[in-house]
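The chain below stands alone and is given in structure tokens; this is the form predicted alone.
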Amino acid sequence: MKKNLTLLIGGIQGEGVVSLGTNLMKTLSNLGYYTYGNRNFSSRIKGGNTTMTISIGVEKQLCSKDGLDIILALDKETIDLFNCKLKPNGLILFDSILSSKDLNYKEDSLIPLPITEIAKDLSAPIIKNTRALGFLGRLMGLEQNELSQSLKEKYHTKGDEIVEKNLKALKESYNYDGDIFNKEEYFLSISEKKSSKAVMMGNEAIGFGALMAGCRFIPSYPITPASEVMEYMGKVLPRYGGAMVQVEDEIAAITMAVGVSYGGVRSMTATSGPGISLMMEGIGLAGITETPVVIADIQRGGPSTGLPTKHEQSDLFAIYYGGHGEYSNIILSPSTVEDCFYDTIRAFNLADKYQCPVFILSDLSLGLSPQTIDDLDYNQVVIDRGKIVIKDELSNIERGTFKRYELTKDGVSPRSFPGIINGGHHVTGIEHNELGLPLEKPENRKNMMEKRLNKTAPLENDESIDIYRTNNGNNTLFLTFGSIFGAIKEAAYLSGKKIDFGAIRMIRPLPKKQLTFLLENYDKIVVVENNYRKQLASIIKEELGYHSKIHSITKYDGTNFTINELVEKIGEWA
């Protein structure tokens, strides 16, 4: 029996080979198991080969293992791609409608199974992925029962006759009588972790983080990889008094949102990095206005279309500096799927404190790897909407008084919404005085100015890097962002080297006191990034120095770091 196991799914894309992974993970995930699934797909609606590889474990599981325990194959291309990453003793089990002879593998590794056969038999070619599952979770050990469950929450909506077919296909393969299904060595061991757990991918995490947040109204355009958020709040919102809105281009979604938020209703938009290019004047609006407004970019491979179905992390220049003119902005970085449930929420309460854009900046690794969550808990669930004035207290006051940009002493102006007696309705992109009027005098333009950037500063005293301490010899921290956390975090217990390892959790402003106590501390920290220009590494030298201390890991080929890879790069370091 296994306690880890990983398997690559693949096919042609379009034929189910996601929803097929996904069903396995969802099955597993009900027992106890924990998996992370990474999908690798081409830019087309269909055709070309696509897969998914699934981890699965007894413990929580962040990243795709590098070696293959099964193969799975829907069509040649499957195992020529990826034979070479099988285990000794691994399998590559493929539908019996492509001739073995064909296959440049050895013969004993190679398991053919009637999956197309038994489809054509029950008059149900659609359906390939379901029989699929049944010969997968036989050869695991699953109990048909378990995975008969699965299908039944899958497909309950679309009707009985559906359902029936399903669970008539799962039956077919999951009695096939074959030899291979007769050994326990691709059985996994039993869970002692018996409790149900959710999966979900990080766009789905942000979302359902902006509706516990009272997010309302999200207006997006689709793009890949970040169109899963618009579509989850496209699904929930409508039974909440929301809306989700698809815009005609990114400019729109921006300008709605920023809209809609001045209105008074918690808004967002979803995008990647060519529609961060074009929401850049709207964002700029909303910093002038000082309205709040969440962004989600979830980054890929750049510039212009590049590699829109590959992952990177090279859009951190473009938002942190990014823009005409200068504003206060908020990048907030999650590094799991939990992660980007709780600072979505975070990113809703601090647009609404400190009256700024607030990016959540994910990328495609994280944004669309379904894996199995821990419980969220929902008492970190608190709503804060910053200095909001209300009725009452305009009530008193003399009409055209309210001063809705008042320089205070934090920097932070109290708001009010349009429809109030007495508040400040009047708003323009134009430099304007307290009352929100146009006005051009120097002095004015420098109080404003001073008051917009110097607002957020109370951040940079937050601990926004979480830390890993195992008992560091040669005092070296490994310190990332994003989706790369998870494999840093399995390299390095690989290693074997004891390594100190963080992810930053609050990009900008940069948590500069918790940074220069590591930098003081530390002999080295070594920057670990999907970029080319070293865009983290060469903020923090910018704004802190210490350039002798700080190194740098990167890669910008369009896949994420995989365990070995970092496994050799901490042995360099440490």
The other form holds:
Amino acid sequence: MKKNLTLLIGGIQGEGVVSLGTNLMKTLSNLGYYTYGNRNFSSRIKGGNTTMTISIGVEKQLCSKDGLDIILALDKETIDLFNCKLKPNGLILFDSILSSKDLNYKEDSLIPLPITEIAKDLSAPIIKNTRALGFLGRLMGLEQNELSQSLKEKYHTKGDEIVEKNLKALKESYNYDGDIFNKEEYFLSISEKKSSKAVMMGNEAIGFGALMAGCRFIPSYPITPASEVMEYMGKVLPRYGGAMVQVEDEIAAITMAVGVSYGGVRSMTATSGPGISLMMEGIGLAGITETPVVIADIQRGGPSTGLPTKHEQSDLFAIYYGGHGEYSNIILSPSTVEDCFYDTIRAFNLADKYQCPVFILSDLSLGLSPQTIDDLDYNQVVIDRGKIVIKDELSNIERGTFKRYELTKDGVSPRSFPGIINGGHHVTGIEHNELGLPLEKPENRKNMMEKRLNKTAPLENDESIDIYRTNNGNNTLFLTFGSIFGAIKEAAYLSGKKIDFGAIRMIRPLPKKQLTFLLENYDKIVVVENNYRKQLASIIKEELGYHSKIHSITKYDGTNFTINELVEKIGEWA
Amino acid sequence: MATMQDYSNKVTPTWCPGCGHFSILRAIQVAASKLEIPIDKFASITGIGCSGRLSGYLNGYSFHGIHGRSLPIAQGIKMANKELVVIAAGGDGDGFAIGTSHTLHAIRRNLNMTYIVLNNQIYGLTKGHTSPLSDTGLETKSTPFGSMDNPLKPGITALAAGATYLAQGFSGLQDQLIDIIVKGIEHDGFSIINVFSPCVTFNKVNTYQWYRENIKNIDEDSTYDSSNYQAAMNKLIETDGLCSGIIYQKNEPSFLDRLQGKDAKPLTDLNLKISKDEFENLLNKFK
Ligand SMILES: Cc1ncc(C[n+]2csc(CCOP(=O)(O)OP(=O)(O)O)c2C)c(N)n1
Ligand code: SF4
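Return one more block: the form predicted in complex with the partner chain, after the form predicted alone shown previously.
After this comes the whole thing, all chains and molecules, with the earlier chain placed first.
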């Protein structure tokens, strides 16, 4: 019996590896297990090897584990590439159409299974996945009816015939007679039946969060690894009266989002590095016109097309410093799928409160790794539109006197939306006066610059760093952002060192108060990030000093940290 | 009764005396007053250029954005609140150099709004550089030996992109200009109006006089049928694009009509609250 198990499913890209993996994850999550799926794919659509590594356990899974207990190989390449990661007692299940003679690996861990064979009888490609699901489920000691239930749920919209065929295939593979299925070595143990949980990717959580936050329009341009945000919203928004539109490019996406927001509707766009580069001028427009807008940046390897399907966290400088001129923006950096949901809602509220662009800085691993999540809390869904004028509020003022850019104490001025009586005003990307009309005078410029650049300062006092302490006396804090958090958490646990670690959830404005406290109280802060130039560490040093206390661990080869790597690196510091 | 003054914010334009853009501003104000557009529902959006300043002289809600991007901003505003009357405007550089792609895609999306090109066949604001609509051979600051590129044909380009309303006007022909703007606003779909608007300071070739001599007025041809696509193309080819009036018009649903149907509420009026049950349903989709 196992409490944790790591499984790799590999095959030819485009043949349903991900769908099989997700299906298995959903079944397990329904039963109360936690799963984490790590997809590895190339830019090719069909052909080429693709894999999904699924970590399964009774406790929360936040990253991929290093060693493999089971490999399910639908092609030979999977075995060649991954057998080196198999644990000593690991198993390789392979499709028996691959001849075992070609497979140079020690015989006793190789288990041929008739996956394609019977699938052919039933003549549908999805059947192959169902067959594989049957074998895996049996091996892990899941009940057949639990698996059937998940298939029914998955295929019920496709008609009875498809459901029947799949159930038949499942039954045949589940009842297949093989020695391996009679051992309980790979059975999963779960002490009590836990409540069923959802399987979600960071990108879907951003879409879902945006919907709950009242976002009703998303113009977007497809790009890996961000497209799922627009895809999810395109599916759900029309039901709530909203719309997703695939526009001609990212420049249109950001400027249209600005237009929608100016028009009075919450709007966002989602992209990755190349799109961020194209959006910069539009983001600056939102900055100077003080128009709220939310931009999700799901980072991938850059610059240029870089590593389009690989993980990196190198856009931080671009969005922290980016665009010409100076303006406030806010950067939130969720580190789990649940964070993606809550931070997206927060992003919309902050955008409205401070009337500026807000980034949700995610990364490929966080955006695209499906995982079992804890229940999302409906009560945390709060919509706060900030300072806005409501319908008749201005009926007594003279037309043309509404001060859209009124100099207020907190630097934020009420917005009025087109359609509101007497709220009409001019908006321009040119420096302007309180009425919004162009004005270049130095005094006005200075006032307006200070208005726009100081207004987010209160956020510097926010406690935006989630800290996990173990109080073991070691005075080092490992600080990270994005998906690395999951790997650090696991590594901290595995290393047995009981280290303190934390995830920063808002990078701009930097939570200076909390950071200063941490820098005063720790001997060292080691910043862990996936880029070459130590971007987060540099920003903290630039803003706060403490050069001798801030250290870095970086990785920039297109892959996230593995747990073993982190255990080793942590060992060097703690 | 609305008057054209109602649509002016009384700011004095910074344009050179005699600039063609004055007549376009006036024509928009007159058209708006003829249609009695409620001022609080009137949104004008412009790009950057001498032309881009136009929104800064209009009453109502006006948005002066960035170079070449008036259309995506304007479409965003229209998508947010389809009850607004939305007019986008910009120069020939704005709409046919840096923003060409938005022009074509806005035409395809066919939202019910109006786009006016203030076409002086040159870049005014940058002080006389060539435009994609400059004639070959035009000497400008950036083409000291004459423009070497072939000009883009805005009319044919718009028709090829599927424009549901295409008209052309001339700053020196006020009545017709007002008329095509009125009809463009009334058109249920995207209307593109290309207006020849002389830059008296930097374009010494395409002057008022030159346009007067070269533009054919379609209104003088009583047999012309603006619902005939072939005829429209022919007219543009015959006149080398130098014709004024309504060139083509047809009816087709917009992006929003197709997605949500004609009767859907404006996005601004939606109830944003999603109930707990709905939330659970959405979450269950991931189970
Ligand atoms: C991204 C960007 N590039 C260049 C400019 C400089 N620029 C301002 S207006 C303009 C062209 C103006 O020509 P046109 O659009 O024809 O308008 P006009 O001034 O003739 O009315 C240019 C190139 C800019 N503002 N933004
Ligand atoms: S430079 Fe040309 S386009 Fe600009 S205001 Fe003067 S005349 Fe008009």
